[in-house]
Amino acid sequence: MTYDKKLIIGLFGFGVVGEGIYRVLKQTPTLQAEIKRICIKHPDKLRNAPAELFTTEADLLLNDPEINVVVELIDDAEAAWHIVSTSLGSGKAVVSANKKMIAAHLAELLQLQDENKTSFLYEAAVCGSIPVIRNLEEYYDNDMLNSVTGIINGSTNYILTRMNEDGMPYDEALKLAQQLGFAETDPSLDVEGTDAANKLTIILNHAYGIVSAPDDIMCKGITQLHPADSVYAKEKGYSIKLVARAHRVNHTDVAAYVLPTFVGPRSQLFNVRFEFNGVIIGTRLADEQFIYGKGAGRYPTSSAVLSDIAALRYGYKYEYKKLHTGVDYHISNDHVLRVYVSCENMSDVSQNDFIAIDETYNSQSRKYITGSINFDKLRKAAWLHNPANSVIVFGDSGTADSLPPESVL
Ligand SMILES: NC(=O)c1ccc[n+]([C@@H]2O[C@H](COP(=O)([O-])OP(=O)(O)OC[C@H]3O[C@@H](n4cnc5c(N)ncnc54)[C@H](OP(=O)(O)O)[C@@H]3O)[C@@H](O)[C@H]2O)c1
């Protein structure tokens, strides 16, 4: 659908991002996009916008035939699903930033777009301001990518940077991330790695045509990291980052996980600090390319929302070309990772689970093991869930070099 008429917007949410896009649109008159009404949850909050714009009645927006674009920027995934599915069902174009809702309803959202032939854009849902989805959709649409590896959660990256560089305690760093508006309303989504798993679910769809659920992705956040891990990292010249990674292990199998990772200085991710995000796209034809920018915050996120709204002027839709390549990619758990596991007692980790052990270290305060392990064995290991143990992947595990030679030109 192309819009020769004005974009008449129904905006849901007036928080960090919702108020951001309201202000940005006011300063972008050339776009000819007008916010007709704003739906919020708490009517008594003070708002920096005319009172007559606000309502708590979602149906006033959803049933308004003049509203042709719904911009969904709320922090409630269930309510967001109702808003987005109803809007798409009635032929409205939708822009959303809600990675939790999108990852949870990916298959249904694909079907809704197919049935209603309307645009559903969500660049802000993955890495805030960085155009990851649009690049995967448009630029790498015919490249059978080797890998997508990134720091895709600004809040945990901010916390880890503060902890590693300033020695700030975890709780203080988390509070600061929340004050600065980088953290999700429910911060466990960030620190447990769930937010990154939601984003990786979306990335897997655009990079490999895999329609999965966040639960299909192994994910460990940063809550189990121990101060001794930072000491190890510093000694070896690494930085600890929460990294999301998808990489082809053969022609049809893709490894996918979110895990704390040792990143060395030769990696582009090494200098991705604070709330910044960075994504390395391992292409089959052009080697590695790196995109970097702010993954959260009012205006960086509004920038992606603005770009999606602007794209509606020419009826832009995702084509999901990787769904139609004829190659049936799926997530595989049968591959090998090099890991470091630190623990209080050596008996807390089953060394028999390892394919090979490179090093064991035993001091009074902390012990660690480094070695290779089958991913499926790691995923299922009971000791992985012991809160006293921490697991960190070596960032050089499973690089594109490990692909069988016939898959490289
Ligand atoms: N913050 C970021 O940097 C960032 C980055 C990328 C993506 N996102 C995503 O953007 C979305 C919004 O995040 P945010 O940080 O802007 O959240 P926020 O500051 O917590 O604001 C949430 C807004 O949603 C409204 N709301 C909640 N439930 C509602 C409902 N059922 N109906 C109508 N309005 C409702 C709230 O209303 P009241 O004002 O009345 O409470 C509030 O205005 C989330 O999906 C988030 O994951 C955020």
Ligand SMILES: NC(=O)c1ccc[n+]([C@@H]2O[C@H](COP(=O)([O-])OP(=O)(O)OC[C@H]3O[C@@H](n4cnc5c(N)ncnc54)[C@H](OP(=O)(O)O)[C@@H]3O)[C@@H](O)[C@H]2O)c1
Given for the second form:
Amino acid sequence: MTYDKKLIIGLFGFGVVGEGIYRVLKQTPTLQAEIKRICIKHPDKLRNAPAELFTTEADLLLNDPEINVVVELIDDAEAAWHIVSTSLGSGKAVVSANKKMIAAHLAELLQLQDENKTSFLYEAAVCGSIPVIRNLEEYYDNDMLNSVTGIINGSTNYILTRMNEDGMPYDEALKLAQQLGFAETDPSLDVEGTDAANKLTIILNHAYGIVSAPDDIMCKGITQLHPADSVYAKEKGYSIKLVARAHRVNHTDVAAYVLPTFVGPRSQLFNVRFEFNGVIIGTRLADEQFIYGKGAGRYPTSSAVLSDIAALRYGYKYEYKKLHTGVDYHISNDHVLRVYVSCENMSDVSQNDFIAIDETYNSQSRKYITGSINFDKLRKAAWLHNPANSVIVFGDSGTADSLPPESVL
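Show the other one: the form predicted alone, since we just had the form predicted in complex with the ligand.
Here we give the lone chain, stripped of any partners or molecules.
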């Protein structure tokens, strides 16, 4: 779909981002975009916009033939799916920031776009203002990607920064993140790594043409980390980050996971602190590229949404070129990671699961093991889910401190 007329927008949601979009569009006539109606959930709430713009009836937007763009900015993933699927089905272009909905319905969304020949853009769903999706779609469309590695959840990065640098206990760091608005009242999606897994699902599609579900990605958050882990990290010169990583194991296999990671000073991720995000794109020809910025919040998210709206002026749509390269990439669990496991008792961890053990340490308060383990063995290990154990990947296997083996180039 191309636009030779004004963009008439139906907006779902009028929180901090929705209001920001409304204000910027009013102040930027060059975008030639106008919000016709806004669907909200709570009609009695005072809002800084004319009352006649608001409705609680979604169908007034979805069935309005004058509205040619729907901007979806709500928290409810299932309601968002209804809004987006209905809009695409009726030929309306859609802009969304709902990574949970996109990750859960990725295959269906691809089919809807193809059948209805319309645009569905969602840069804001992954890392806010950092243009990860557009870069993977356009700049890296012909360059063989070795890896995409990133800190893609600002809430956990803020908490870990406070824990690592200030020695703050997890509960105290989480409370501070909530007070500052970096973490939700229910932070489980962030701290358990689910949010990062949703984003990595989307990244996998644009990086390698892999259509997967979040459940296909091994995911561990930061709730099992122990204060002794931060002590170990400082002694070794590491910083602990929650890292999402996808990297080629060979010509068709891609490893994908979200795990706490020891990041060394050679990695650009080492200095990504507080609520900031950072993504390293490792390529065959261009080596490594680093993108850094705020991944959430009113202004970063609004920036990405506005960029997508502006792109609709010239009919931009994702081409999903990686789906049509002739190379069938898929997620593989057959690769090796080097890990650190800390525990209360050595008997809590089966050392027979390791390919090789580099070091063991015993003290009265805490024990740890470092060594190499097959990813599939780690994924299936019962001790991985013991709340008394923490598992952290070493940066030489979990970040861009090292490139993939020569054999994959």
